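A single chain, nothing else alongside it, follows as structure tokens in the form predicted alone.
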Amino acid sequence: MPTSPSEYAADQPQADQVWDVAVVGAGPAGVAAAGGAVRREGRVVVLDAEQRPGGQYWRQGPDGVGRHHHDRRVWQDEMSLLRDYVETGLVDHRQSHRVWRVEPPRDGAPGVVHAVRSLPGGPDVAVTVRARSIVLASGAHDRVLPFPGWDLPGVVTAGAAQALLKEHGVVVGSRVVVSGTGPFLLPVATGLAAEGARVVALCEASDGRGWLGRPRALLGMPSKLLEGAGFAAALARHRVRPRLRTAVVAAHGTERVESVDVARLASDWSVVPGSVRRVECDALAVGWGFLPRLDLAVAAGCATTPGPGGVPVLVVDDTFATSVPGIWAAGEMTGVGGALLAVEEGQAAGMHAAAAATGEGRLVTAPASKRLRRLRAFAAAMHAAHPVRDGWQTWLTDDTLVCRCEEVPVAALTGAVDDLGATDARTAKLLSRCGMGWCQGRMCGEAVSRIVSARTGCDAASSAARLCTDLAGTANRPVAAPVTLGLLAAEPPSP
């Protein structure tokens, strides 16, 4: 069933139309700011990738939210409301619609936002839509690392794991290991046996006594705790049991993943001499945490700053802006910190830009509402209890890959700083290829930069500081999706 007036429209519906608010995404901070926008009285569009709103968190199958899905009933209610919006016109919700570049409003003409729609059964078509204020809300894709295997058929992220099963109920394989670190391996581990699958392993790199210096932040959050209850209850009845300070470190195969080996690491995440043992698995799910999807950002030139774990998010104010004017931001752009943040900080935002939309101005802005700020407190103990140690390399051989688009061995990479004189990732890119494939980094990005950083002998502090500047600048690229030459060519010029 159709979700937007515009999926049957012609191939630029209402192309001279401003509206108030554009909202780029439709997962949770992007539905959440389009219902704050018009809570304001603002006129939307919401531009998305997926053919059904919720994103990568609430991903849906052609039957709707399945039972592998967590916070249903905050889901439930933002759909209900974006529904309502839809079918009384307050909102068009376009989906199937690629953004590749947004314009930021400026000299008091307003923003645009470039897209390529594609419909099932038709043409990809060009897609421009103005508006006065811009909310992001492109969400996050997960954070990979290298290590010997990673390429081979049947080792998959964890992210992908989870979204063959929500939107597909289809499992990986029939004898899964889980590994990395972060609490989300325990809905994709819970939700792999709810479906049949055998869990051989869950591994957690991270010990868990990061938690136990921020009891505060658990305590002010008691639904987290009852969540992580009822996986552990869950886990129990398929009889799997998380091993902490553990990872795989290497996948064995010829035509898929066949075994990995999994070892007990020491608190730099270097292996434990005499540690490492043979598991058999036909399926490896992988997960490292998030990065947030800042390239639409980036290009239109907002600035960002250091999150957690060294990496970059968008620098917003405390109503969500940028720091571009006409551009909001919310979400795990901001910070990767979960649904129920992503929804009050999409809320946030839509009000704002739709009030800066229709000459409210600036609205006065109260401190803090309590939830949110108990839900960023969540969010800060999560990272510093799942951190990701540099020890991680150590695992690695001179064979393994770590740009899989163009088949970038460490050895090369490394060999263009120890024999070519790299002395920092963009050049050894250059050098070496790595990043210059299909994803342009998306991958491989954070993987690069480590090893290069550690390779010339960079200190914690600058290493740090590298990595933000190196993935803020692989962000920055003029096409975030892609466009054909032609699909340019036929695009109606931007006012």
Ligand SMILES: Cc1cc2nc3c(=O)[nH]c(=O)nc-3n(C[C@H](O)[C@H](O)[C@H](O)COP(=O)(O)OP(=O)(O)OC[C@H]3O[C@@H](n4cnc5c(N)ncnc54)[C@H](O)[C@@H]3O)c2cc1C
Contents of the next structure:
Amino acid sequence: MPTSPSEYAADQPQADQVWDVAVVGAGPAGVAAAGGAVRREGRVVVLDAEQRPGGQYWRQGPDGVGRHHHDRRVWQDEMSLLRDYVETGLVDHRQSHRVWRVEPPRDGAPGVVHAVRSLPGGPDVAVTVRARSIVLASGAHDRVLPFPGWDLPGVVTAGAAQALLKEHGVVVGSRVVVSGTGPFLLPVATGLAAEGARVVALCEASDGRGWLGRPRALLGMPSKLLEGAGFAAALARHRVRPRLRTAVVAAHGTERVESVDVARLASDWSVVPGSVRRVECDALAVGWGFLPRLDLAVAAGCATTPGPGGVPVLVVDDTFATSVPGIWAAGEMTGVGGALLAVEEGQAAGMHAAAAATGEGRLVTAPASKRLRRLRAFAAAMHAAHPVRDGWQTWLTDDTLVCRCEEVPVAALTGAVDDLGATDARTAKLLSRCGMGWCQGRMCGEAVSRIVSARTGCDAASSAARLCTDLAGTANRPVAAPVTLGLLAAEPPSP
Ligand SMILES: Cc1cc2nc3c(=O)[nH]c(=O)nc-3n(C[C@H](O)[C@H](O)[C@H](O)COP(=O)(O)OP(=O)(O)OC[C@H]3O[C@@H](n4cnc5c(N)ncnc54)[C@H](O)[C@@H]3O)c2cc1C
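Counterpart to the form predicted alone, namely the form predicted in complex with the ligand:
To see the whole picture, the full complex is given below, headed by that same chain.
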């Protein structure tokens, strides 16, 4: 905790300083937004929770962006621009700043971004930033589905396996199984194999045919095709054969994962009888895609809408303005679509946010560029080719944990519906404690919503509508990141 006024003075932007644009997040979208804002004469502050910029895609180790990164040139260009802007004082770039609340600009008063600066070994410090426009670019997190044994040590999300590798050079195991759906499994499997892990199985739950119906989306992005060919070559080099329509449906072990059950899936993802095979391993990386990280935006009042797969994304217009005046959003928050799409959106959002702040008013919006349209078409094709089917629920047993934080098994959740009369996810949560723990439903929220919908007999359309409402509800928390009462009390007063 800060102890003296001078400590605040060193860390606070001047208390009365009002920036044109505050950007939350220094991933592909946030860094591009800062660049876009500067190009429109905006003075910008960027806050990001991690020690180094890059976000998920360009996650850096202490030595910078490593060899498992693609599109490095784009990142290097964006970062070199950012460094120039920082040197010339146009951008104040702050890493290790965890934003816990955003207040939109209102009645002519600037918006306020509340953060905690946490440096290793140092005291946490409350930081408050004021800005006429705010760009939210807080990205996404792993989409998680429960299955028997998923709480064993050695079972990680695909994103975690990738983050450990990119940031720390740590390989999660020596015999690794990679399972889930979506193209993200490919860099995870090839990255692990390149660092010496034996990828003993690579299981893709979809059948891949979804891509065949969308040749234009594929042909419109030759760089993605090349990237895919590179992954295919790397998998062949490491003797990893992807198995389509298969998934890990259970993990086994005592102290940690020792083996997994790999099953062939029917079209609804239920297990094809007689197809389960035991595979020995010491780590399992599972990835079902990503969920936009919406808590700051939802708490600030930004409207959401069902995105691909029914999960909520932010409503934005063609300038990337959200439904709340003074707040723009870019990147995965508007729909998961990859780093290059995040960069395009970030640049546009930053420009529009700066134009509004510097009095240029609303910029004339050009129709979405050809590149933006192609990137969006590719993202739409990716989601259509890798849907999550409801049959994963047939993999669960009564004692499978749904909520790991509060250790709530499936039987307690279904009991809340069958025995206690819950008819919606919120009531089931109150009766079972699912989602009330440390992660606040970020991990189990989707599973709880889907299981309750299935148990209460919802049809596909209403369970999809419920999923969006439930997840947006879960994201709606006044404090998005942990902050101590001491820091709250120590926040500098408004000027
Ligand atoms: C775990 C994970 C791994 C991924 N790895 C890959 C990959 O290898 N290849 C690939 O093609 N795509 C990957 N993706 C998809 C990827 O997120 C993108 O396509 C791209 O990084 C999106 O850019 P973004 O700027 O929208 O979000 P992100 O890259 O997620 O950046 C968001 C930034 O916001 C910051 N932030 C979030 N909340 C706060 C807060 N409250 N306060 C301050 N800062 C905050 C984060 O620290 C982060 O730096 C990954 C996604 C995840 C979740």
